[in-house]
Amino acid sequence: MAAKSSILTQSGTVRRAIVVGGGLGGLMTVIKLCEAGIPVDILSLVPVKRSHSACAQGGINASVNIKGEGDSPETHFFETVKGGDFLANQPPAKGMAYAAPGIVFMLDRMGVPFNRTPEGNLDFRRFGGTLFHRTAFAGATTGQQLLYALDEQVRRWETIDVEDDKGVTIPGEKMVRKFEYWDLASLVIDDEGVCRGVIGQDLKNGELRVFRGDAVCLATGGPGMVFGRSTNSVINTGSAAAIAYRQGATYANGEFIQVHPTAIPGTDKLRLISESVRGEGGRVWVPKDRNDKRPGAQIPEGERYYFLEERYPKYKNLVPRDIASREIFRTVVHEGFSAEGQRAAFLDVTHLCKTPSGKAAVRKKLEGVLEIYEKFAGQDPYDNPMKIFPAVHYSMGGLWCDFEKAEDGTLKAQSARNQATSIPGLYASGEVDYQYHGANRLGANSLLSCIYGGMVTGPAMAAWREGAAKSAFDYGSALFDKALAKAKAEHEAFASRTGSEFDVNPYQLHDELGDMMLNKVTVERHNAELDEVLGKIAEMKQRFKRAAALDRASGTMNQPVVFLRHLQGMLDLAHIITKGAREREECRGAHYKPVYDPELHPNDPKAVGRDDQNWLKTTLATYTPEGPALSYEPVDVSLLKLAVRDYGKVKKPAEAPKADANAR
């Protein structure tokens, strides 16, 4: 009897494995998958170059120490654990860190356009929560050019044959085959509870499609648009991710959301200016008046305060974002604090633009980040400081996975528990997973987990599915048959939503939600107000069971039918959002309730910042009907010893004075 072929059924169909999402955390995953010899369906909702990952600016980490500071991937490690207020899993945030440096090389062998010193090494700046230039960058457009690098990769294992166990090539079928607007409408589940595929719909024409896979990886990002307005791109509503909780999934830790300190304020979506221009020697200040409301460019030195610099004299502008979000918030909000009277703070380089050449250099490093707040905000920034303020931005939490520790503390290479979600043979890689940040991440490590994620997510994805009973190509059609008529059964659902009972418009009731999650749920964490939102999302879950389909069209091109979906999911992660936070009683990382800061309240016994109940546990959500249902696990701490996380805040710094007004 012949062997079974780990690449064709009997009937001659490839055995795939299949990749949700088209950003680095995809890429990755479908290269690593294609080195060891599985063919790839990769979907992405938009063209896999336009994928959020191209909006990243800054930089990517790596412990290389090439300016001779001491640095390692161990102090590397210590600051990644301790930016994440050491609720991140240990092992996972070893291996990311000690892998590091070969993935920046691997980069730059791939033709990244790194920036370089003038002896040719690769450059480094610094990022907030290090005192190390760690971040390897590619002048303000990082993302971009690590996606169109990765992008190429794959795009060459497009051109290459599907080869059988014996070597022998499989006319017309190629290694990768990309389908572009495509979204997620379903996973495919067997009655063990094993994900065999997914249930993929073509946004061009509205078809339904089944797409089988021996393992299926996530790779679809974040949820920003939960808070309507974020850093994010529009497509990022955590759709897919939400998709898998229904269908039995765990989420981990979803209260943790990163506020970025640096946005321009805008009504319509938040814009990021990256931590990369504080690396570069950018400072945050506001007036010493509160009450002046001239043009920045026209505020002497004197009368300006920088109060991170005050408040933070060791690491001043570079404190982690979580730190520096909440001392921004505090100084504008609660202070009075303002920038020409709006509620805002300046960032400002134009004390680095002073002469042609520190000019230039600061337009070498940053141009494609400046470019962006001049296009938006209609200032030269080279010229004049620009207005800032905090900005929904990264989502810590995410699908719960799984992963097995190696001898030496990292994680142990090929085995089929990393990366591996609680739904078996299903895999989360990138923003999508919560693996690797704990409460807080650091700056410039989010290009460099998506990548090391789908580095480890790859060969997890083979091992499973080397290791498996069943193939879901060895099943008949009734499994996926029944899921594309359920998938079928919804969306018609959603499109007959046409008639007078159905009264709500559902992009207003995503508004409402967004101003909700973006008011009371991101910088400061109040129980009254926490309460009142899981009230509001409670009545709003009722709302969206009349909101319409806006557009009557049936089939093609019925985007309005689309968004439906994607609401519902993000109701239900902005439900997760929020209950963490109601139940997560502590100051930790991202996660802030005035009312647990020991600082605020030093006569307090309960105000110790921390939750005794749930020290140190990874908050997990589950799906029932009446929302999720909560609850905890310990985080694996067995390599470094706890350590107060301290960045050397002075502790009553001086009130700032008014400057003097008859001075001007």
Given for the second form:
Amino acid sequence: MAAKSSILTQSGTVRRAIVVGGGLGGLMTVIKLCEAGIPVDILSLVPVKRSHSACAQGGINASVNIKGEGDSPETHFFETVKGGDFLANQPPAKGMAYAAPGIVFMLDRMGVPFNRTPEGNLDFRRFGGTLFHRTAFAGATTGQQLLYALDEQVRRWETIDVEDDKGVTIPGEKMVRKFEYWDLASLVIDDEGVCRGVIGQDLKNGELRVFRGDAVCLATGGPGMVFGRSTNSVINTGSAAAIAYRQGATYANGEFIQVHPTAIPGTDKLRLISESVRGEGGRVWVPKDRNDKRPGAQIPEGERYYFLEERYPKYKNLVPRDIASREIFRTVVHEGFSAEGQRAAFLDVTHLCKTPSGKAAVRKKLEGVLEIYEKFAGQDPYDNPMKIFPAVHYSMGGLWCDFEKAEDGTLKAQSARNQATSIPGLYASGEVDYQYHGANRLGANSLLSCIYGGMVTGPAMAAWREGAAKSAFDYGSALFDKALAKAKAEHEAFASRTGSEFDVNPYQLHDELGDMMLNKVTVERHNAELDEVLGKIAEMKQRFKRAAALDRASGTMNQPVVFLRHLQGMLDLAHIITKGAREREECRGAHYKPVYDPELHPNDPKAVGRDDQNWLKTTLATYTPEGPALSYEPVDVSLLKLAVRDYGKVKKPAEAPKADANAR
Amino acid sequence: MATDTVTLKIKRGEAKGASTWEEFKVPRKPMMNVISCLMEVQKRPVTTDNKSTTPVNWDCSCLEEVCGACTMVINGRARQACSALVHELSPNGEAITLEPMTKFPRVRDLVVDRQRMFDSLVKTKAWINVDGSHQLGAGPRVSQEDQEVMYPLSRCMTCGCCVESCPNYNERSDFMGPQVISLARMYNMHPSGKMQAGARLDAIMGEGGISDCGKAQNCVQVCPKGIPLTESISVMGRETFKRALFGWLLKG
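What does the same protein look like in the form predicted together with its partner chain, given that the last one was the form predicted on its own?
The complete assembly is shown below, putting the previous chain first.
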């Protein structure tokens, strides 16, 4: 028998690894696997070039210190951990911060058209949660540009032949095979609990088939669609993570959902207006007069309330996202301020555009994002303050991953433990993991964590493959046949839901789920409401059993039937998120319960804000048919001392307009 | 005429076989786009004449015009459905027609297979030949001026609007389209991309390359990102001309 480490099996099959998902986390994993000589199959819901990474706008953090401000990776590390309210395991966060400059240089070498300084160096701008210029950017479509660079490198690997152990080209076999328009139907897990491959489904014709893999990585992004409308792409249902969870993977810190402060309200999605707008000088305000319904451009300077600047004189508009979102939410919802009479605040760059040269400079750095406002809100943001409101944006939580700490406090290179989920042989990379951001992610750290995650995952998968007793390609077909039969039966069960007893429209059910999650489980969380949501989720899971297959077609594309699988996953994830939030009795990062806020309840001894004594721990959710079972594990805080998460809030802003009697 | 519904006429069909038209009316909401109309159809897949049907299949992902997925022919013009706003398309309640792009094989309803566009990126070697993803220090310096030329070119989403509108791009021709010519221009400008400029020029001078462009100039009119495609074609036209004339000298 051919040795398990050889590229070919005895029967001449190429031993491959599998990466599900083709955004930055997936593509970087693929590149690292290829460089380690391991051929890869990629499965992706969409052509990888259309992945959600394309939506990232503002930039990618790296402490290159090009502006001579004294920034350093150690500061980046500290600010990342502080921004995440000390819930992140510190070695992965440290590894990421120290790797960041090298990652940005690599991307630059790959041809990303980053903005430049006059000397031709990379330009950097400011982002939230730091006072340094740390964010490299390509206009305001940085994620798109980074995705394209990795997409191009992977396309190059698609043209490179697989060589056998003697260096002889294997005819017809390329290092990368892409399966685009393929959905994950299930993992293939053997009797010992090891992941040996996946069952994929071709969305173009419904075909289900086996993919064997000597290691499998999920790089399938976040679960934004659980909240119906968010800044996420519609493909971000979290389905793959939910499938892994159902098959035994642990899901960590699900309750930590980032709400981005500035998005355009909309009926189909809430489009992001990047933090880079504030990084380049954009200001958030509301009219001082609560009844002022005039367009923003007509309101004179003296009648504007710059509440973030007044409350946070040091960081001003660039406090971390959880804080900015809460302040906007509080100001608009509780204190009754508005923008043009609507439930919104103004985000304003017009003061930067008063001169032609100023306007040109703004255009160069922000065109991609301001164009979105122009196209979708139908107003010119260079002349009119934009109307924005917070929106669900990112999941800090995700599949639980292991890591191995090195002596220098970062991650041990080539360790098979890094990025490994609780299912042996299954890895996670990108937003689908939970590893780097703790309770709140800093802006421009997500592109970084996706790519760093991929850089760690590729070598970890290679090490796992090296150390495994047996290759997935040396198993008989029984294991895979059984998994395929099960996936087919599950698909059939969905596809045959055509009788009159199936009277629930799955898209309507999803709408209901999304509205409820958006209203009750985002910026402010109250236990009574969370209990109510938990009850509703149980009831929706019952109704899901009556959700209809709206299309009987087989052998062709059938989006409504596939949607049932994704909706099932979203219900599971909603349950994890809500239960995690219900149980966690504190305020930490994006998880905020007003009842524990000492600012609101100065005399209540229970209102301690962040409660390190009881809640400095990672939430772990495992699947049971009745719903998620929660347990907790300690956070690795071996490198940095816990500190108060202070961004210099002024208790009573001097010029704050008087609050209404009925406010709060 | 103010109206409280939006009327959609949608051309539907399978990969093979005839197309049929179905008409839907969905509730009109402020700031609606074509995608939100299609989402309404999913929630109530019933035609105007009260016939129960299936939800429409269509491609979409980001909904903010950066992924390129949701291109379709809307009122006769190829564009992204996400940025096609109802109040602009149908100010007085006019019906909105949706058809799949015609230059690619149909998968189902409004979904088409644009693999041919991605294959062209392989043919033109649309990448930088990096030595690897390991640490090799900072990248090459680039002037602000060059970055300002390259960045707009790099915003191509491979969405298909340009080739849908191009009379020379069709089943009977191998023309790769203006988008790859424009991307080749970008890679050939990059300080290290330049080192493989000849190979890209050769690809563009070959089958389906720049000589198949009929200079209709439709592409630049429909590009949703305003990429200067015709400018790129003329720049690359000059470059390929130079290579054709003097290339044998350079090869030494």
